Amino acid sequence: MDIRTLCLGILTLGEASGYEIKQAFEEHFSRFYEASFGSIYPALAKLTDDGMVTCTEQPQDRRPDKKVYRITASGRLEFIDELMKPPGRDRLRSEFIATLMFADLLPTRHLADLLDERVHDCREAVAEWRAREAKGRLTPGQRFVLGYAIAMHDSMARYIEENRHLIEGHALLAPSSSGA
């Protein structure tokens, strides 16, 4: 899905400002989809021009007017049409995985730290999502996605813990402090 479609999706949950849409991206998609203000605002402008959303301005004290976006009936139909299309194949972009392709060129301590940090990050993500799950107020789709994300990150952490020996044993030994 592109930013435009995801903006429509977020607006199906209720009206929102560009800032609130950015916050929703961070809350719901941050671990698998990035969106910047530089991509969100042009998408909202195009959606407004195309009649998929409406924009109203709300005055604020000592600040520029706040633009609030609301999905239209045609925007909702457009979003549902996009949902009905088969999703493209997932593409995993990971600097971590790319780095590990060359693990044998890394010093042992650096590699161990890298693996420890990734396990910690995965466990932290799982804890964060379990806390969000416990709060409730989730749609069935949101609950499913949270469970999916938890399962993925828990699996990644377990895989690293159980298989790190496969690469750590081949990492470069750290140079000695004597320089010999």
Second form
Number of protein chains: 2
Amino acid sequence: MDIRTLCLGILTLGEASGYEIKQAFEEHFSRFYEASFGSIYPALAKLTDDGMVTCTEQPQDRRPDKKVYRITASGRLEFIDELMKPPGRDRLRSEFIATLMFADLLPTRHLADLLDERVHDCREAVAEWRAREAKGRLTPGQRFVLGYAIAMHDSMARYIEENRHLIEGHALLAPSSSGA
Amino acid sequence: MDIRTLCLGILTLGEASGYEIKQAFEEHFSRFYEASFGSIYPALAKLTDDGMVTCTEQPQDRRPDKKVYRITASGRLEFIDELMKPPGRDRLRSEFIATLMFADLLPTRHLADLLDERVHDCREAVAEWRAREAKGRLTPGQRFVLGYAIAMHDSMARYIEENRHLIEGHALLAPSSSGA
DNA sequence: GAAACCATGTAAGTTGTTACATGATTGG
DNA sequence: CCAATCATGTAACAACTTACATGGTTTC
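Counterpart to the form predicted alone, namely the form predicted in complex with a further copy of the same chain:
Then the entire complex follows, led off by the chain already shown.
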């Protein structure tokens, strides 16, 4: 699913400027997709050319005009058409996982830090998402996906804590401890 | 982590040809990273130029020579150097998840099929991985990552089954059923 | 006064995929 | 006989990111 389609999707939730679409990417798709201005602005220009969105310029004080985009009927159709295509396979590009695959090549201390940080990061994300889940007004789809992200990160953190001994067991024994 | 680095990583596990590296990608990194010949062969050529790997050509009957690559000491250093860098953030590019975020735009039937397929796919993958986990000889790192993949896909399938009502609740009621 | 936010856009560069080019062997 | 496996490589293309270009406003 390319940036063009994702922009269209965000616009089904309401009108927005390019800047706001970038924020929406961070809010809704964070940890899934992300997009830079360098891909969003050209995509919006193309969508406008193609009649998938309309653009209204709102003059602002001492700032570039704010261009507010709104999805058209054709845009909505194109988006639904895209959604109906069988989704491609998931691809988790995780340098963390790639690193752990070669855990035996890493200094024990470095590995432990890596795992600690990751667990902390997961817990933090879960806490933040739970808060959003509780207060936010979300579409059922958004709620489902948010819950999915929570479940994934929660089980990720748990997995790491319960299984880190598999890779840390290789540690040089600490001077005064003699654990299994 | 680019293909070059990942090739180097695979070569820390033993010598291999470009063709075999592609297979290793499918075996070890499946669902994480994947790579095509169009990126593997140029990467190996570059690694050879840079002295990170050596290449031995083994003539074969009626086939192109098989080029077997072996990592050098410099290669090993470069790889470890790469592993020591703080890993970038995970990025799960999932068209499935992106689609579900807009579940309300999809026909109920289509949505149900999508969820069924996904659950089935997860369960299948988990079963296959459990088999590999049981019999394969794996490094601790590989075992850890395999377990991680199993945990993820298992909790993914469970999450979908336990929460699909959130997005399917919107279904037009089927003619003769009146389940909650 | 530095950083972050608001606001848009272009150009160059990176990184990868797909399709092309070649061609024997094995199994259903 | 068609598909998959074995085996390597190049060229064209796609999609995205980073850095550049511009510049006021708000917050620490």
